[in-house]
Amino acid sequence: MHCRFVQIAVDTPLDIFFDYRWLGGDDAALPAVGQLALVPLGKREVIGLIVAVSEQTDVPPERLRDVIALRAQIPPLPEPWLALCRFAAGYYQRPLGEVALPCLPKKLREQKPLALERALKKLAQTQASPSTVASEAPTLNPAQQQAVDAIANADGFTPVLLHGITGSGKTEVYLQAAAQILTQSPAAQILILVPEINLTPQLEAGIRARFPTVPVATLHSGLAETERLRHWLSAHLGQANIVLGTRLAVLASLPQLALIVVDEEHDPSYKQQEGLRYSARDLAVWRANQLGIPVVLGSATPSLESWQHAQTGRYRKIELTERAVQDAALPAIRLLDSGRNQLTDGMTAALMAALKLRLERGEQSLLFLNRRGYAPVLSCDACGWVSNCPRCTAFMVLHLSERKLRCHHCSLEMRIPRACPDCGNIDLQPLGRGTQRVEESLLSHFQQARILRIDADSTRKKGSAQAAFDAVHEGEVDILIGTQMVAKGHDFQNLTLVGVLNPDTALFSHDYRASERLFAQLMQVAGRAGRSAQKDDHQSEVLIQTRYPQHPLFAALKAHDYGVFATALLEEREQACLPPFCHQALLRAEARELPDALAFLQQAALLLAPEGVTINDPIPMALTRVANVCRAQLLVESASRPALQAFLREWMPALRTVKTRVRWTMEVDPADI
């Protein structure tokens, strides 16, 4: 009889670890940090995840509680993987436990290991030998060839920048450094992150085409969670050779990782937004260093503070300034002044005959606007009702199809009002407009146009998504609306047109990072323009409707020029001393009542009196309330990450202790203030 103590994190806001004592016959296997185990905790039974064992333990026998079983059945979790969840749970001020057991596949921390064994002999029958086999490649510029070479020879951690312009092939250079990295080590992994998951089908089609015989697993939350394990676990048995995911993967178990693939790594949906708040980029980053192997970071518009890594050399950068495919060039972008201009159904004369000119010559355009429903809000003329969220500091949305008004933050649904609550007038109004009035507009100009619609309302069903991207790229699409979902990532190689509507709410923002976002937006959107090999004289185009075409972010953007673009902004970022030059946390609370929340920061801001650290006074946050849950926040600066971190240290324990039901978390490199 062998008898062990193990300490246990499991998933719970407590800092703290469990002892737990394990009793096992003779012919048992020995418990090991890494490994599952089924535990007492409480009255439940859960999950977790040993991290230490040892011969003796300082919890009384009277207090010790057995282990009720182990999950041999599948290798610890690797060390380097223990390594990286201490880390993201250390920098984000979060519990191991809390970090550790959510980014495993929930079937994998049932009680019973029934679907566990069902995958892994699932696994077992259809494991193929790992092979490096790759079919035909298309031929290189020396521009990607150099960048190839550069990730598949690098010498240890190797941090790459790959900018791109839109079209510049950096998904093939992702592919032939696998490839050649592949063929040096057939058992390595490659680790391909996406912003996105509606990005993961069409880039997974292109993977296997490439590597019909090497293995493939996808991880991200559209996956059915038996279908989700046994991806992961064949990323964790090594069997996978290239793994395919959005922000979750990057806490996925690779024993032989020997690449990472961090692609549109500018991309805001790389930072988890709730629960443990992780940027993937830069566990990513993190990662690759521990492990000593290149990380990758594409994008055609870079973050901030990676092209800033990469001015200062701390990131090695490498340029594709030409489009992949011969004479596919950058398209014109024009700024239509829709001040100056009249505008019919929110579209100038000039936008109005780009679309009937390519509707003639059979190619595709893509209208964008970034704002899905009918129209942002309903009024009223007559005593200036408008549809307020009666629960949150917003609109209600107009989606005229369904006949409802509708929060996107709270999601509450209202029937349209016959007429106005305050006045009773019949004749309401929409302001504004969404992706479905431009739709409807569209279909009384060009009736017989086959005109698409791609937002979140449009693609709710399972599959809807690919199904509408699919009907694209196979032409039976000759106008497509889009939000953001359109924006990056997709080769629609007809489409010739990008008109965007109503980009200046953006020019105008509270948030800092607002124009950067936008610049990143619209050239990843105007990128869908002109990417096959341009006919005659037929110019691909992009116009930009603007009542501020003198804006300077238009005129780097006219230039296809990011460079000039970020120089300026790292500048202006300096002067005013914002990130990247300075490191952030930020501090929220959510009350019923907004002067509670209000209270518990101006409390929290005074339990220490920091070194050098900026604690700023609290304040309402912009959308005050949602769903009825008032929300503050309370700023923390410094000009050096670790004195931040070392304050954070000590901050978070002497918060727990603080005796309210105010709601409080805490996000470390905020992406929103």
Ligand code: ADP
Contents of the next structure:
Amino acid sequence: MHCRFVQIAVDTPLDIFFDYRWLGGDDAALPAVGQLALVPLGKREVIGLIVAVSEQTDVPPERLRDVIALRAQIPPLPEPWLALCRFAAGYYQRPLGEVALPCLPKKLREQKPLALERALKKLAQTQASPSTVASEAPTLNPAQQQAVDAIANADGFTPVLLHGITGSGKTEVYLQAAAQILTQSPAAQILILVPEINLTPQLEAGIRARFPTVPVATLHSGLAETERLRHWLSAHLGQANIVLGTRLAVLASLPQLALIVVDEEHDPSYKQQEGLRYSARDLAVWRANQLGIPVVLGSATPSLESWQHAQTGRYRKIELTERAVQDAALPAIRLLDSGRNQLTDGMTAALMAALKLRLERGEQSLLFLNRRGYAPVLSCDACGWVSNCPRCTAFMVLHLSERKLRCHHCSLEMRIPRACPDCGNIDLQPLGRGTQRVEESLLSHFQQARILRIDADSTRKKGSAQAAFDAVHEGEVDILIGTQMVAKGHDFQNLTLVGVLNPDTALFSHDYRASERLFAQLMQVAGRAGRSAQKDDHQSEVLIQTRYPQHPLFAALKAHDYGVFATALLEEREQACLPPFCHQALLRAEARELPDALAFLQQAALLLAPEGVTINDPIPMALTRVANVCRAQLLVESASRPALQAFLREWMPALRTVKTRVRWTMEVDPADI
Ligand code: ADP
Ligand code: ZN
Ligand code: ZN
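Can you return the structure of this protein in the form predicted in complex with the ligand rather than the form predicted alone?
The next block holds the full complex; its first chain is the one shown before.
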């Protein structure tokens, strides 16, 4: 038998491939590009990805090691998938091995192929069992029909920006476009991305009801590893026709991919914030372009990047301007001046009255406050002591029900002090309010009401978030209080009041994206109200308590006019040379002492002559210290994406040669700066 040599990418920070010898084995399978193989690496045995197969190698025979086993049980990862990983590695400046391997299920990367073989067996046994209860598709309105036609009849790469107000039936467009594509080509695969893991069950149920005989796979971080392997395999083998997932699903192997949908495409959670810092939305568009297929970006408040592409004609924009359900109307938005009106427990009389009215009518209300815990700070009036985290430049948040102070940045916990640590005053005061405190006040004001809080604290247990949302859908809750977890996507039927408690900090943030995000968030949460046909003349409403009712953001919000807001914001961005009018990369450094981090960045800034890019001064990050580590950043910008990419391609190898104990990371297209 012929001896062959394979080049293998493994999951290491080294940007190189390793050569191995393959001597053949019991099985007749030959090594192929895209196949996984078990190989020795130092003293370990790891799964690597074959990126080349050849008849010769430059590595001297005495240093060459042998492939231990090929994972020939599954077909090799297809070439377009490899190309996607190569692109992501190149664009986001990471070694291929650190891109391609971590996005495979853990159980696929185990030394023994037991889990793999078991999963394959299980998949072979589960044939789709045809069911008879298909939910009937509603008749599309003309705007929806136009969108479905544009998607399903697309010829080649077709990016569609589906700009539809909340409740305009975007989901229905995705489903009917999928149905049409699957009718034309029954083997096709459709990838649907959603921003929140909590939104998958609702959509999955909708998909299964609409397509009872179509195999559906789900991919998100909440799956157990064996489940994840099985779902990933059914996508990789082409069995699953519909794959529903969160951002990580964009890197799934989908050999028959024919359509990608990115729902709520503006959502910040599409950006991965560690390891490979990719934008799932951007990779989705790249993937669609590579395969020559349609990609739908759906949102009521598109990202400015996508909006700009639609303005320049790169993306086709389709608008859904009406709510899909007959007689369902957008809620009226009212601003309540929290500076002028007296507040009781943080609430205006108008908001209290509106809540009371909903209770009398048997309708549901939602209070939105993007701050969990009881109060963001505990303080001493006598001496000015505040509950600073000893390890971060942040406050420790008061969690009264657990009787703890907790830092939301480093997770440090401590008992609530009985008296002021500085002056001994025993009358410590909570400052400001979080969801727990609002829940407490609601309970005291509305003793008959069924009140439920949904935030990261109340939903720590697996399955508890789902149970909580089910309770709301089933009408077991009168007043729901929650963070952004409750703002997105949910189709609450009986909800007619949304109260927004304190959006003001985001109005004046150092982050230039804060107002874009706030607008999207408020539009989203407002969109939870009035989703079913209006009863009598009970108009649904959104009450926003703010000290700045004159802020222009609220005027656009009241008019439900994203276009006006986006146009103004794009003008500002253009004048200030901010994205999408410039392209950015952020070098971040972490060290025990801030000067070390800054010094490293200073050195990094001088490594290369900047060509076509601007290198800004190193600065401490807004949240400078987290868990006793100091953080600083260096922003590199360019009006030209290729110029920035060319610079990064030279800069990265130079950075890797710098001898330093500072930990650093590169982020291309950073989301927060
Ligand atoms: P979006 O995703 O745009 O917020 P959804 O897709 O959740 O909106 O649709 C909102 C509601 O409208 C859902 O209850 C959905 O079943 C309903 N709906 C969608 N399209 C139609 C239609 N053409 N006719 C009647 N009801 C529809
Ligand atoms: Zn004190
Ligand atoms: Zn901390």
